[in-house]
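As a starting point, one isolated chain is supplied in structure tokens, in the form predicted on its own.
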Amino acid sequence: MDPVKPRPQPRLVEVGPRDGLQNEKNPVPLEAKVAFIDALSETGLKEIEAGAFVNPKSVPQMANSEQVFARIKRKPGVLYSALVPNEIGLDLALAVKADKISVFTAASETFNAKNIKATISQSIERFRPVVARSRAARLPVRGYVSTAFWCPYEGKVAPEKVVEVVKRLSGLGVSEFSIGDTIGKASPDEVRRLLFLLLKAVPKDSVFLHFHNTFGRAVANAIVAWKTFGITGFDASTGGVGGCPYAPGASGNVATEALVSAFKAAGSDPGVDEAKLKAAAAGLFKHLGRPVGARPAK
């Protein structure tokens, strides 16, 4: 009898310092952000989304991303990425030597209009020079696709819409796709339906899944994608911090430590230290004024 082939090792992208903190109303001190990222750098994580170069009036929590990048202790072997909306943001990201550039759109027109005041087509055209310049600088480009399952304004999103957006991003030269369950409503069956179509369009290694845990299904969704389709890329946020300022009802991101624990239990070690993740979360949540994992008061 042939031995059972081991499942591929999960690849985790830590999004807490950007996607996590952007939804916090109370300002987090610069020193706390730097300490959080430095602590995450010691956990075994290979990629950390360290900040965003967006309009500070729209996302005040990201206003000091330049200083964050300047002060963090970059650990060899760890990639530090930045989110940008346009060429102005890209200029700032290049100046601080970000290791990867991320752009963002959605599969829902209404959400995109609320989030970045543009249609999906307009947002993708806006990314064209950003992607071209990033590739010229030999930087990988990630494309976030929000509301890939459900939209807070339009309801259920057809998988075909997601595939269309991903194909258009791929055509620009985007090489990695973060598929977002923005309001945390996706079920394992919906994850299967989308991946069945999506993996006909792009390689599975280019797909990362970004689950929120509003209905407590994020870990189950991740395990289904991993076991059924061999998806290894997952976004997560230490302590489960996060949400989306333009998605009413969105809860926190799936906690990085929860995914690490679940994958270990399922037979694959992502190579990330749970105890160090918990310590990093504890250090951050002191500044958020609530216990680790607790949602902010509404």
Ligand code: HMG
The other form holds:
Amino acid sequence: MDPVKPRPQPRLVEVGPRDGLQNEKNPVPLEAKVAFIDALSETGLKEIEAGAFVNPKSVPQMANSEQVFARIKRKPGVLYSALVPNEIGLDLALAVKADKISVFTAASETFNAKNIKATISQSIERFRPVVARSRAARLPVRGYVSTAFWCPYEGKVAPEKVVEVVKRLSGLGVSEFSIGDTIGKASPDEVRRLLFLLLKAVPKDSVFLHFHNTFGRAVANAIVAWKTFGITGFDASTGGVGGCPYAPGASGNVATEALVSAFKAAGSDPGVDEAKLKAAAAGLFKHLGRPVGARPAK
Ligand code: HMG
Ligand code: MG
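Based on the form predicted on its own presented above, generate the structure block for the form predicted in complex with this ligand.
Full complex below, order starting with the chain above.
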């Protein structure tokens, strides 16, 4: 086997403006969010999750997502997606002309109950009209499955459970799945085990991996998934900002610039400009008042 044969080009989804900023303790000014997204739009990224239409009492940082969508400069060829938990969120996302809708559930009941106040089954029922209406509006729908490896409350999660949730989402018409290592604890072997099962159920191009980087394994996990299974979809957050307010102790997503650098070193260029990513991160962290990559003080 040729050890350096060309490998498929990774497709990166930037989730920093949503997953990254949702966990900030202090309000992030609207201008800072808009400037961050506008800077990301110039990096070569093809998809940016620009905000969330969730209960503002649950996640106050996302409360101004409407204004964010209204003010960003949309670059042709870039998709600006929105996270929505229900039809109220969908109405808001449609009103601001989001290009793509992301629904979100989990593979563990306790996390799901804390995050969206529903059982997994209830959340999937809630998504039924959301997915149908999104598809009627010709918008692609992504389905997140959180706690796909570990749950902060229940511990290890069985891969079979993840596959079951993905199949149920697929049955609703969800066409893309983002598999979340919500607390950043997965190991490369756990990633292999899950993908081995999951790829029997859905096509590999429909799978995105969403690694948080609490234990520093996210880049290794991504490279393993890419090299072993040919997975090309990865979520990341510029500057490594972020975390989930309902996953205590979890750190941000893998940094977009770290993934770009690792993929380039491994022989495939995701087509995203590292210097521009670093500049976008520097601009954002200036507003956050801490060095790039640093976590908020607790
Ligand atoms: P609930 O309290 O059951 O909702 O929350 P409800 O339907 O009873 O409504 C309560 C209030 O919320 C009402 O307002 C609704 O109008 C309002 P009130 O009458 O009290 O004034 N409301 C909304 N407002 C704006 N937009 C909406 C909306 N829905 C209801 N869409 C709900 C259920 C799901 C809404 C709530 O729990 C929620 O919003 N949760 C969001 C939690 C969240 O955003 N978590 C972080 C994102 S997930 C994540 O980070 C993981 C991920 O990155 C992957 C990974 O890492 O694993 C995706
Ligand atoms: Mg996340």
